[in-house]
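One chain is shown next in structure tokens, namely the form predicted alone.
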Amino acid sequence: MSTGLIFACVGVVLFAMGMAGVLLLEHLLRRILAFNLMGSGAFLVMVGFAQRMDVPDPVPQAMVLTGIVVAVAATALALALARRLHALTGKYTLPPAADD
């Protein structure tokens, strides 16, 4: 088993754990962390499949590096919005959707 395949398998497991967290957890901060876990899993899958004959391909690695920067910015925005929601409602859970 090559290292790229190990990275890809671990990435799939992390992505599945993050997806379960996003779907099952109600606490907003935990959902944000689960979403970051999903992103980390996707990055690991990309890096794992980017190796050909144990030589890394630089294009997917550059995409992953760019994705990490975007993920940090998106996490900062999500945390700022969660903080604002907590200031307005006093809770870290989303209000239920209104039925029409």
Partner chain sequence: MTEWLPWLILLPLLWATAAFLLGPGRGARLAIGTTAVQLALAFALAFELGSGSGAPVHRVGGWGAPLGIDLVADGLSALILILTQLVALPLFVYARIYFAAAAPAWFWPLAGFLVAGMNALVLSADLFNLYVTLEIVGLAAVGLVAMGGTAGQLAAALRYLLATLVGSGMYLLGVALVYGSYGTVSIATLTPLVSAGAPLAVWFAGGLLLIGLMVKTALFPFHGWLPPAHGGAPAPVSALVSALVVKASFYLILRLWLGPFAAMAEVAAALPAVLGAAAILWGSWRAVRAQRLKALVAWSTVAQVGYLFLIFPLLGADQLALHAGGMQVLAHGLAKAAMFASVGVLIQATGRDAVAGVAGVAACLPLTLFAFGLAGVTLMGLPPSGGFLAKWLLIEAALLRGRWDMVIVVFAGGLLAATYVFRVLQQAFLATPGGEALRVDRRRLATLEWTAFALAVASILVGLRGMEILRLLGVGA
Given for the second form:
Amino acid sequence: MSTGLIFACVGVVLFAMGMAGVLLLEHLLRRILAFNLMGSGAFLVMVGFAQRMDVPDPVPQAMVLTGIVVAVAATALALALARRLHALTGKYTLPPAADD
Amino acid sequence: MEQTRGAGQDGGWFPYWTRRFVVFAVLWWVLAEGRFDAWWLGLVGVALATWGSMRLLPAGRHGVSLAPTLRFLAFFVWNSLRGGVQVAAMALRPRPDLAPALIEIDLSHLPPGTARVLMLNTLGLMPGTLGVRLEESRLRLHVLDARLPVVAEARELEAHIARLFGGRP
Amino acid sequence: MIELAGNLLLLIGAFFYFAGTVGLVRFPDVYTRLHALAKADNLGLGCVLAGLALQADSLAAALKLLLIWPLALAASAAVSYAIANRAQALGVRPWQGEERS
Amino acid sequence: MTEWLPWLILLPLLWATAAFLLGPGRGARLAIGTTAVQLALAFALAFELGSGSGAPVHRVGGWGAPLGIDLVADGLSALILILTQLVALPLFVYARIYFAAAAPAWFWPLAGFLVAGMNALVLSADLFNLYVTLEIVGLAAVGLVAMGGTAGQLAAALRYLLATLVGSGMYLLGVALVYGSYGTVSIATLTPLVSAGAPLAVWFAGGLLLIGLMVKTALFPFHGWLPPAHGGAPAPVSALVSALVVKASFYLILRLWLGPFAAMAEVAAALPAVLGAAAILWGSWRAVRAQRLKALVAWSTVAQVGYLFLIFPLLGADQLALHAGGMQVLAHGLAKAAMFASVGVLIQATGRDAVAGVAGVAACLPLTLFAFGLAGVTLMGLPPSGGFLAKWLLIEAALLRGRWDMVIVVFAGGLLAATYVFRVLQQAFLATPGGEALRVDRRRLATLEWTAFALAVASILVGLRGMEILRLLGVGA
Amino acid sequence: MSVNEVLPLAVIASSLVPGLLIFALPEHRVGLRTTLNLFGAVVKLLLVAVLLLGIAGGEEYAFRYAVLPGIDLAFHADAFALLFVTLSAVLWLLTTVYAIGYLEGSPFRSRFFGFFSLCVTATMGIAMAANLFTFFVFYELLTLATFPLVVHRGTPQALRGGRIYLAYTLVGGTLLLTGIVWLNALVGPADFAHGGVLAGVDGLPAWQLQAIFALLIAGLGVKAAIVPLHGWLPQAMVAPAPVSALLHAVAVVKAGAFGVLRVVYGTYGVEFAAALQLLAPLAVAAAITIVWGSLRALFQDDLKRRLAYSTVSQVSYIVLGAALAGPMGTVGGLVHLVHQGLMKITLFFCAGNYAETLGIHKVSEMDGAGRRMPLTTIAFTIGALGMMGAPLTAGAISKAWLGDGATAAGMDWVMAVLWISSLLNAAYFLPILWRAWFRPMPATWPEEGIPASGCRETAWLLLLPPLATAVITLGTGVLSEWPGSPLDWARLIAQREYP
Amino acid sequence: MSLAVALFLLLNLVAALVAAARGPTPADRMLTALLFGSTGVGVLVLLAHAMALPSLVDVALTLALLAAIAGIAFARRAWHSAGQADD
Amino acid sequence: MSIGLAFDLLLAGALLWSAWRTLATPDIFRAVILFIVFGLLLSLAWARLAAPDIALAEAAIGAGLTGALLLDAIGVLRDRKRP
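Could I have the structure of this protein in the form predicted together with its partner chain, to go alongside the form predicted alone above?
Entire complex below, previous chain first.
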């Protein structure tokens, strides 16, 4: 079992955990944390799975670097929104949707 | 070396900023692991760092001389080794035998500012002491074992630092 | 010879790290644990760095490794002071031994 | 010609940045002017493609795959490019007036990034660049939805954000598995590689890509985020995101389905169609029941997205279903923009967002009502609109394959659409509750009315230019 | 583009363009609006005249525009199309005049006349459609354009009527579209042709063709108000009188009936349809509708509702004519398309006059109306007698040809249906006439009001159109053998259909 | 050799993390900051040597700096009560 | 079992454990700290995957910046709670 494969597997589990967290948790900050876990999982798979024969590959690494920047941007946006919502409602949870 | 200290402004043929420049250049060389493939970037960085340091810390007021520095370093390395061994011994003893206490010492012999902060931080790495609070010249310390001669050691450190900053012990 | 010395230093470093961890687990309160971490771990790091510097390919690489130490020390000192300071500001009383508490 | 392909991405980025530097609420004129140029570029691209010079490739900075960024255009992408600029241009004119009173902080920069992201998305040629552009579009859209700043809008934006992030996360994992399996993310390189006998990881990747994009397209069980987000945002924003953003991920599904994953697609074609059918029925039903105008239109988007997914089991050599999909994307984009725009006018005029509130509007805002009605005609799939052609092609494809179930769903959806569209129209013909005429500032609303009307007319005219559109769709496909 | 291509488009544009211009007009520009309306109507009539002369001289007027591969928006002004075009153009002019008078001073006239013109545009498109696709496009356009007219008054009843109208017509449109697309998928795109297009295609499964026929007829039957798809028609009576005239005579039900004829003659071909055993059920449906409509009419007190059920009944004569599968029946059906339009529009004009001038809405309020409004009542009488099939009227011609057709087809039971229907017609029209002419006037009318610009009876603009249509009704009856009469034209078409 | 030491350090790190993260006071969790400053850097330089990836030393340098900043930010901004458990 | 493998497995376990605790722990403050710990462990994992650039980015952006943003957001929460 190579390093790449181990971390690819970890990535898959992380992704699943993170996704479950985003979907199931209530607290917004926690959901944002979960999203980050999910993203990290996908990044690990991207690099780990590509170098499962333990030959470093620069292409997925470059992709992950880009991906991290995107993820941080998304996190920053989510946090900004969550804080505004918190300032207005005093809560870090989403109110029930009123969609009609 | 003693003569050059503070002479930077006079514009002698070995101006003060050259020393900083050399220090930064060596630092860059180390960081670049001895490679020169990005030397122009390093040159720019070193120049900027020198300029910045001259602006932020004008020469003369914080001049540090070499010999006391080396002596201080030796003292420090030896004592941090002692500190590490001591703490390791305490931790690994079958029955941890601690006698913690808070004590206060007076730092009025040291010039305010950098020197006191250095004292505070260094104490954190010395055997048995940990700075908790620095107020004016009063430094509150947490000691692991009040039975050890911590105050004496602190005074010794104070003396080293005072020499480092060119003051009397 | 140098390699042997380097490896020895690595082992010593590992030992100090271990001691620090034991201290973290066994020491009674936040101040004492800070002692353990700040001193033992940093010593461990120093030994490890020295050990690796001995085995480094070039002088520059060795110096770079050694450069980490002061940085880590400064960081460690500053952080442990910050934590201790905050702890006492929040009124955390130092442990005074079982019989006295 | 390919030299100016990057300008379709750079221009919106430039004016977005300029608008950002100019400060909140400014930069409208620049945006409108530049979008007009972009529209011209998009049309020029379409003509170039139509003249048979094949799919152009532009390597940004002269780098090739895998590290460089290739820009590729074919008929489908040209079509989406035209749609994007064609929707954006009138909506920007609309937004300039709509936001005149209370300029929201960053509409123009965000809109610029949205358009840039859309354009980059349709021109991207590899899975990872597509991921990045998809995220840019998604984040810009979330920012736009949140722009109003009320608690409801923020909650809707967060819901939207989390959904879109889950979707793109799944997409990203799929890309990771694809790259790990084949060592490339270029769509063109992948297409011959992936076969029905591919390893399990690739199948898994295909599923992840598909589901992730379905989430972003708000297909039926994943649609929960859409109505509050699209129904809660300011009207120009709703129009922009409803017309364009969900299309971006659908476009991507189509690309993958027709390209690399064609071999696998046959196995799973039933699933999107079933979900699409459910979306049509459920979305339409909720639109029929909706009490707020914008909620009604937003639920209608859920339903209309369903039509797009009906095409998957019908794709085949005769191209009917593909043509239906392309036509529906175009027609719905324009019609939905028109509908949100006209609903925006109705809300501004009546002062509230309620279906019950539009009574008496027929008397004072006939043009807006007309625009709403024309857009509704497209959504219902009545002739001579683009929606009608889409529906015609779809039904024909379904009948050729004996899929009566689909025919029934399509027609049920059309009738439900008629129900919710005419609910609003009927209400508008009623007298106001008090009996007195509604007082509106028609001069202020005139620009809004006319832009909404222009969009609605465009959605009808699409139906008369079917030949050109289908010919364009065929280029490089 | 040659002149022969432009002319059909010009016929459509002659109402489309004024319609769109009228939409943009401010409410108070009465004069300009009237001018545009009448100008459009007159231009259309002139164009139609040109077309009629051309077709009589053997010219071909056709235009086509590809919308999708293989699917064209195609117009072909053949003799059959011109029959419907002429009827609609003439009646449109009269209805426009009537509507101008009827709506004088009421709000939202720009909207009204805009949609009014769109309706006629759609009707022209339906008439000249050269294939089912084009037919459907305009068929749905007609639905959309009539809806605002039905709900024009904006009252809850009007909205309810509009809702029911939409529900029926949109479902009908859906069925029709299904049939059209299915057919298209089966045999590809095909224009209407004499003798049908399907007969020439081999190997088509009969059951599919039968199913498609059922779908098409069901879809068209909604607008043609074939029982049980007729429910919307009486509900739509809430609309203003000119709209009723439009629905019943000029556009909507006619479009349905015309569509049935197009499907039977142009798509399937009479013989092929008969071979598929499609026409007998159609005849039965038509017969049921004829009797049922008349029966229901008998029990309506509301005048316009009685007329509406009468329409349900009468329109199916046209369908019946097609179902008889012979030249005689064809002529009867075709000519009734024109005759029913003329008679029914007369009746609705008159009903509108009664309602506007005297506030009469019910049959039971008609006592003495003939003495108060003699001219209107004379027109009404002519229309009603025509409906009954009284000698010398247009209705008599239709019924005679239909009867002959039934005999020729060997469907004697149809004769019985025609007789029953005529009796029922008499039963629900004669009491009205009796009340109007022979009962004394009441002391006060429900709601009397004479428009400013009128004679003692009512406004000129309201009076002239029914008089004109009444005269034409008489004329077509009396002079039916003249060249150029509807009967003559119908025979010409039938000749081409049965070579 | 260095990899073995790295493994040992990681074990230490994990053990200490578990202890620190378990509490009971927030202060104990604060210690993770310190822990990463020293142990994380140690692991990284050892990995750099073991995997012959000198650029990992740069990561170690950065981590040493960051650990300081993060630790101080922890202490200053996020630690508000001395209670036994968090509120 | 080689040392490298043991290292990887231990790191993997630590990663999963910290991720799980991040999501499962009842206190949000604790969760954020665990998340930062996770980020730092992850940067070790990147180091093991021979991706120093990502390790650096993860340590700086992933753990550092995100952690700071999150702590700031929690600070708001705590500030409001205190009078």
